[in-house]
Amino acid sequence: MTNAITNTPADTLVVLDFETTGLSPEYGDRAIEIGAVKIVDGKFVERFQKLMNPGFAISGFIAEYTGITNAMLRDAAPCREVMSEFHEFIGNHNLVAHNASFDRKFLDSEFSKISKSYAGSFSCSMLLSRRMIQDAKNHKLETLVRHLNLKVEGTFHRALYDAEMAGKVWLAMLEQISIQTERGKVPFDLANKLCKASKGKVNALLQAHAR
């Protein structure tokens, strides 16, 4: 489905966060908000955030999760309009999402009820962080932050935020990478090396990609 832009640095890219009605599309889930932030040359230079009608009531876990109640989704523009815009939002840019398979699967979902599909890349915040921030107490979005003592100025489990923390958590691991391999810029194919590499290979990759 999507042709890898591997040769593009891994600060130049969308970083995107569904919040959906459920775990997964192949049992009828469907988005309800999208939150994504481009970075290009590891500066935040645009922002996507939309609520989107699915069609049916969410459940009363969901709206208290996420915040987003079925009032505030009566009025919102159906999921086929938001993901249009969203198509022509991220352009050829790589995606990363944090636990990107969860949000994956949405994307692909949403898109191809529309007909849409992506040329960049997807890479996972999530899995790159269990490599770089090997000491992190846990991996969830919110830990990381933390760890890392980034300012945090708004709510977790909204789509906008969480992209917008997820990039930040990106951008920290890539400088680590960065100093590591004495790169001043880290290709998205390593980064997506790291992703798939054990724990205990990690530092030999490093190695083989320092100058």
Given for the second form:
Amino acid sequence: MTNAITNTPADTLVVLDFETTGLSPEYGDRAIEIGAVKIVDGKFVERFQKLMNPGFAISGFIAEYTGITNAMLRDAAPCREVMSEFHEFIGNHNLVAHNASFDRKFLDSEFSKISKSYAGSFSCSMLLSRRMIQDAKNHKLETLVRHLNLKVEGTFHRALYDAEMAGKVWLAMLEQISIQTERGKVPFDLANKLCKASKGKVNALLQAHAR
DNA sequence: TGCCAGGCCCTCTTTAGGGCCTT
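Could I have the structure of this protein in the form predicted in complex with the DNA, to go alongside the form predicted on its own above?
What follows is the whole complex; the chain from before opens it.
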């Protein structure tokens, strides 16, 4: 399959994924791993992956779910140090995550602890998939990867691998939009609008973008 | 240590309820 995506460097994108101690930073949960890929012109050009020590022991469930153990975190750098490095990595680029509302609240929470912020827009591969891949059994990341016949050669629920896979799903959906609209370039803003569009607005947005 | 949430979306809807998705 040829890649019809011709994003410009201005469309540089960072796809990220957190592994965390739980579901809610409001209840004290912290990040334990961040993984991210930088995509320029539809190509993966840079990767970021770091474990981080949340300052307390993680539960057996999280260890089982992620494969990350307390022993692995014992010598990891603290969250503030890793997140400061990650802040440099993302710059002002636009961001994508699978079920972005989850990753966004952890990104916001961890950045607020070190007085950092970001300027890029945050978009969601899960919301876009609900609109662009309606025949999938469900919209879990692993299901979408298999539905799109993307090569599976890593372990899900680790941050960098999930970020890589979310990036590939994102690019596959941009390609689908590109083919559907007969336009080579799919601006981030269009994808972001599609994520948030009501069912009836999706086709109108695609038609407006089409030649 | 172990507990916990919330945005989005659909429908048997909108003065609501429940499933999906993330860890």
